[in-house]
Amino acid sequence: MWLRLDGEGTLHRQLYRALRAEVLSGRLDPGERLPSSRILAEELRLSRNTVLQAVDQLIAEGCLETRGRSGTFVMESLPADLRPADLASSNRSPARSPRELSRFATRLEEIVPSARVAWFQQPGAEIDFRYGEPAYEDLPLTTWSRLVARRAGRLSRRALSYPHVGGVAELREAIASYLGRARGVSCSPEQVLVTAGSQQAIDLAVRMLVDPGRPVVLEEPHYFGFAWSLAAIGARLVPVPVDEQGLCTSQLPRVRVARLACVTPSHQFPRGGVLPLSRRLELLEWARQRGAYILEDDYDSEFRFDVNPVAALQMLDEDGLVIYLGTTSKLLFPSLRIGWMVLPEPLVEPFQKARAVTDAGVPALEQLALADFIEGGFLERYLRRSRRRHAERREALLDALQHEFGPRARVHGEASGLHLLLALEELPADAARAFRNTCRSRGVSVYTANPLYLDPPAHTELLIGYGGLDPAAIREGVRRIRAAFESQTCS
């Protein structure tokens, strides 16, 4: 097959457009088998990762499908919005041709493939090791519903009006008090900015602190939400490696200029290291000398099982360098969409102004109910119960991995949080897509961690979330993953 790349944008986007055009024009027949990724890479002089990225996006859009070990094929029936006739019709109508988008939108198209966004929405298999899912049966929903109903029944005129852009006063006070008790964070309620989840907080901080082309320190590997927001504004990403203790701060002196460092010190995402005191002090000193801020994402540090949770980095900050982030997505449930930032005092007013441009704030009813949930002691009681149950899930997962894989798999980050990283060094990275499909055919959804690297490893790594599964499902799921692994590595 002969393909011509158009030279616009990244190579995987060029290849995606070329393959898509072949499918929609009918030059590739429905049901036709594509050459293997290795052959395509050799013919086009591209890396196999580039080919796999393009193919993955076309699979997510419904243009292509994989059939086990048989290979990748053009779909027999294209989705209605992608049929060639529809494409031809749109080409005949100049009024429907796409208009030029901003550089920001173009960068988004390059860095956030549809397949990655669909990661959050696609239904999982029978046993789903999706990261970030809570154990819904553990949630105190009766208490939560009662608090919401009580607040709804006595809403004042003031509560029905636009909330303060920083968040309702009751919630900001409750968050400041809770963070002081649970995380060692020192702040006043006025320093708390309530956001629609931590991703909005990340995006706001990045927009406020980083100009296009400016360098930003990013853990390698890293949380994809950092990378998306940074790349979207055109920041220059400077990866700093992590090890079993988190960010390798000994590598920071080589970063002579930076505006921001994005870190997860209490539970490095995704490898799970906990940054020790000596490295925390080195990170703060580096930021002080460089005139940089530190964005601390404290997303799930309450869940630590072998020892007590480590206090937040913000507790050590005496110079107003740390912007602290938290979220209810892991503490309670993702759809609540409430997060928070704790800002150094000089940043409070500028960030509130920027927030006012973005939106008018998180819905007040949910904020008031969450304030009651925290102030009534319900959150901390729930977290104590939840830790015990998650500890059981964690033990079941570790025991199952040891039993099924033994030394053939390496586990990282099992001491805390609600996920761990599983390294399968016998499984090449370019076999990860077929492995995922094999697992799904066996009723298990798994998720590769390789996209969380700027420079991915040569082997496959899995991000195993276990917070939403009971021990029996965990054990059965690991058994099925091992069976898929055996079929892949022995073929």
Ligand SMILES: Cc1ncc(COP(=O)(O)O)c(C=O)c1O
Second form
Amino acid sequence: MWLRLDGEGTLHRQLYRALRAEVLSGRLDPGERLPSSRILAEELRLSRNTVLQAVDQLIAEGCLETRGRSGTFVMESLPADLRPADLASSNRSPARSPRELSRFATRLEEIVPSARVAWFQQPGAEIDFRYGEPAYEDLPLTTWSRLVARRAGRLSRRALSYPHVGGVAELREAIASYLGRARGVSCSPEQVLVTAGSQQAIDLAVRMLVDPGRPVVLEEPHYFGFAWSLAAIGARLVPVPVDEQGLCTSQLPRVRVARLACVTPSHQFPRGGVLPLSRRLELLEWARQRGAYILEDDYDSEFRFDVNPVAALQMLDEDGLVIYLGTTSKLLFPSLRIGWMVLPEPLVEPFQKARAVTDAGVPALEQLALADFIEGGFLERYLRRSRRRHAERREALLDALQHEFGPRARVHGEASGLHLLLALEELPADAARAFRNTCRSRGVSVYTANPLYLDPPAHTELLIGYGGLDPAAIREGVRRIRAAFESQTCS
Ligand SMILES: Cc1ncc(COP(=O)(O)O)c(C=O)c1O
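Structure of the form predicted together with the named molecule (previous: the form predicted on its own):
Below is the whole assembly, all chains and molecules, this chain first.
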């Protein structure tokens, strides 16, 4: 098969585009068998993991399918939204098949798998180790609804009008003082910008600070939310490896001019390292020398178990280099869609202008209720309970993993947060898909962490979220994962 890679972005994205074009143009016939991943890798001089990542993506989108051990085939019938115009049904409305979209939209089409759009709405198996949700059992919903109702019942003219694009004053004050108490962040309420979750903050920062083609430092592996926003604007990703302590600051690029480094210093996502002081200082010095900004995503650091709490990187910043991000997604619940950024002073006005253009702010009612929730002490009281609940789940998970896998699985990043990374070195990365299916047939959903790497490892790694499962379900789930693992590694 003749394939030409276009040289834009990561190798697996290039191969994905090339293969997809072959399928959609009809140059690969429906039902045609693809050369094996080994042959494709050899012919194109790519690693096998790169080939598998591209193929996996096309399977997820319904362009390709696997048929047991016979190989990978082009789907006999493509999903309607992928079918080229001459193959699609004639009654398809033109409004549903946009033709001329911008380069930004075209990149999005390539970067974000369709399945991610409604990711959390897709049902998992009976026991679902999905990452991204905290436990909801202890949420003081009665208090929350009382606070919302009270605010809703006496909305003043000011509260009914357009809110400040930076957030309502009450919430910005409450966040500034909470962050000072809980995370050592020092800022004035004016530096706080309330956002629709941290994803909006990431996207905003990336657009405001990076031009297409410019290099940006990204942890390897990394949070997909960073990579999506960066790839969508056409930034050049410069991966810097992480180890058990987080970002390897000694490997930060010395020569290249990077405008931004996207990092998770208090709990590296997904491997869990906590960046020590010496590396924090090295990262700040690196940014200072280059005039670069650091985007600090502090997404779950309230949940620490074996390690002492570490303050935010922002606390050490004396030069206005750090843009700090936080969110209610783990602290409370993700449908609230409220996050915040703390901006160095010179960035406040430019970022507010951007909000005026993009969305003109977050709904005021929830902001006011959240301000009352924080100021009334309910958040910190709830967090104490929530931390205990998560500690119990984490304990159950670690015990079960030790009991079922012993040294055959390596656990990373268990000291904090609501997830851990499980490395299964006996399971090659190309067996991950079959493994996931075997787990699913046993009533368990597991998720691979390999797509979180620009250069994925040769073995399978699982991102295990445990916030949403009680200890009994965790124990049973791990037992079933182990049974699936045995059946896979013995076959
Ligand atoms: C690393 C990281 N950052 C941020 C978030 C939260 O994003 P948001 O506030 O947009 O829900 C998550 C959620 O899972 C995450 O894993």
